[in-house]
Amino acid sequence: MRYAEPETVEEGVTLLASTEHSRCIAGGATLVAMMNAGHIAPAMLVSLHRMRELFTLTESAEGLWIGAMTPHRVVAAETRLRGSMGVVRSAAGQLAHPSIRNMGTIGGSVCLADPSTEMPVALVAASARVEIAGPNGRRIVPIEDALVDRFKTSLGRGEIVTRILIPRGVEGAVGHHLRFSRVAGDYPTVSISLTLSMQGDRCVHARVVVGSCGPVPLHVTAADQRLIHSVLGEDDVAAAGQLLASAASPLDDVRGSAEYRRMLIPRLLGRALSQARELAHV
């Protein structure tokens, strides 16, 4: 296996494009474990650690651009992620345990595309966009277009995720992430990421995304619409939760059966909405 440490994104793109079965290595939290287990055997590893632009955080009128090599612990402590952007900060702070948050990066989470981890579901709730550099230049795509299946992205050969935009979102909205797991630090059995805005006792904006219940983070527009203009009463939450549960396609595994996960969705949604309202002081 070859190993390279290019200093620019362009050099990295050239290396990746020229070598079949090459992989980027960022924090290595998952990639190294997969290599040690014999699940993958890359012909070349291209380290991203010397590419300085991947470590930068840049605030703009649109929102906050986060470099792909930013560790989860930095995202969890980033105070500029407030309002609806706070859903990403909230998820990063709950992701796995401290050693993973120190090693793992936001770009690595996008490229891994594991629907059972915190960051993809939070990024979809935040309507994030992803900048991708490749042999044909750079492009920006909605996060939902980057995550196409379980452990599969739309990245082509030679492409590198360079940064992620967290948009400012709806004025006055809050963001929140809530997970349910067997034990702290385990993968969530079900997770909910949402952004929410209230006027008085009525919901005027809601975007709810469910994790660990399908090949990609689950977003159902009809469930959002069921909450908007409501007072988020018990019937409203139950109806929205049922829409999400009906659209979910969870797996049976050691963390819970598919049936159990579907039952959890409405209950976790109610709890997440209640906590988000407290954040908004409504």
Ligand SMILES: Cc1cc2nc3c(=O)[nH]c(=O)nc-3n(C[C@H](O)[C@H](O)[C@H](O)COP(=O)(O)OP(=O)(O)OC[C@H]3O[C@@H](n4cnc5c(N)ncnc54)[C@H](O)[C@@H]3O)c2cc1C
Given for the second form:
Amino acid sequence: MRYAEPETVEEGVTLLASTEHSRCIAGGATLVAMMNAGHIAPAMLVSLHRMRELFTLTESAEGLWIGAMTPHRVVAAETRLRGSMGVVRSAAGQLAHPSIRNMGTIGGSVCLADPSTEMPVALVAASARVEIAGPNGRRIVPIEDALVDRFKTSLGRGEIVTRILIPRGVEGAVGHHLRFSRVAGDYPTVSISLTLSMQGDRCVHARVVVGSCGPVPLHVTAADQRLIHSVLGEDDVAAAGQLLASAASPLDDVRGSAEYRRMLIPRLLGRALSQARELAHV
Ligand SMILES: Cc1cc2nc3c(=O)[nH]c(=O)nc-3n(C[C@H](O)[C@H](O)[C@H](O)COP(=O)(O)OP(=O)(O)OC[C@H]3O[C@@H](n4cnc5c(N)ncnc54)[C@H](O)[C@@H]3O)c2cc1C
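Next up, the form predicted in complex with the named molecule in place of the form predicted on its own?
The next block holds the full complex; its first chain is the one shown before.
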């Protein structure tokens, strides 16, 4: 196996594009485990560690651009992620355990596209956009277009995720992430990321996304619409939760059966909404 540590994204793209079965390595949290288990054997590993631009965080009028190589630990401590952007901070602070939060990066989470991980869920709730560099230059796509299936992204040969935009979102909204796992630090059985805005006791904005319940993060516009203009009473939450549960396509695995996961969705939604309201002080 060959290994390279290019200094620029452009060099990395050229190396990745010119070698069949090449992969880039970010934190290595999952990639190294997959190699050790014999699931993959790349012909070449292109490290992203020397590409300085991938470590930068830049504030703009639109929001915060987070370099792909930013570890979850840094995202979790980023105070500029406030308001509805806070959903990304909230997820980064809760996912996995400290060693994975130190190693794993936001870009690695996107490119892994593991349906049981939480960062993609929070990024969909935040309506994030992803910048991708490749042999034909750079493009920016909504996060939903980057995540296409279980462990599958829309990235082509030679492409690298360079940074992720977390837009400022709706004025006055809050963001929150809630996970349910068998034991602390385990992958979640179900997770929910949401952004929420209230006017008095009425909901004026809601965007709810469910994780670990399908090949990609589950977002159902009808469920958001069921919550908007409501007082988020028991019936409203149950109806929105039911819409999400019916649209979900969870797997049976050691962390819970499909039926159990569907049952959890409305309950977790109720808890996530009430915690978000506390953050919004309404
Ligand atoms: C024991 C364990 C427990 C975990 N628990 C959780 C959990 O509870 N919740 C959760 O959300 N996640 C969990 N994770 C997943 C963790 O979040 C990811 O492993 C991590 O974020 C991936 O980032 P990385 O930088 O280590 O990527 P790597 O492992 O280096 O790479 C992952 C994949 O993405 C590709 N890649 C990485 N960066 C880029 C880039 N910028 N552009 C293009 N391709 C790229 C690599 O080629 C590889 O295919 C867990 C992982 C482990 C190992």
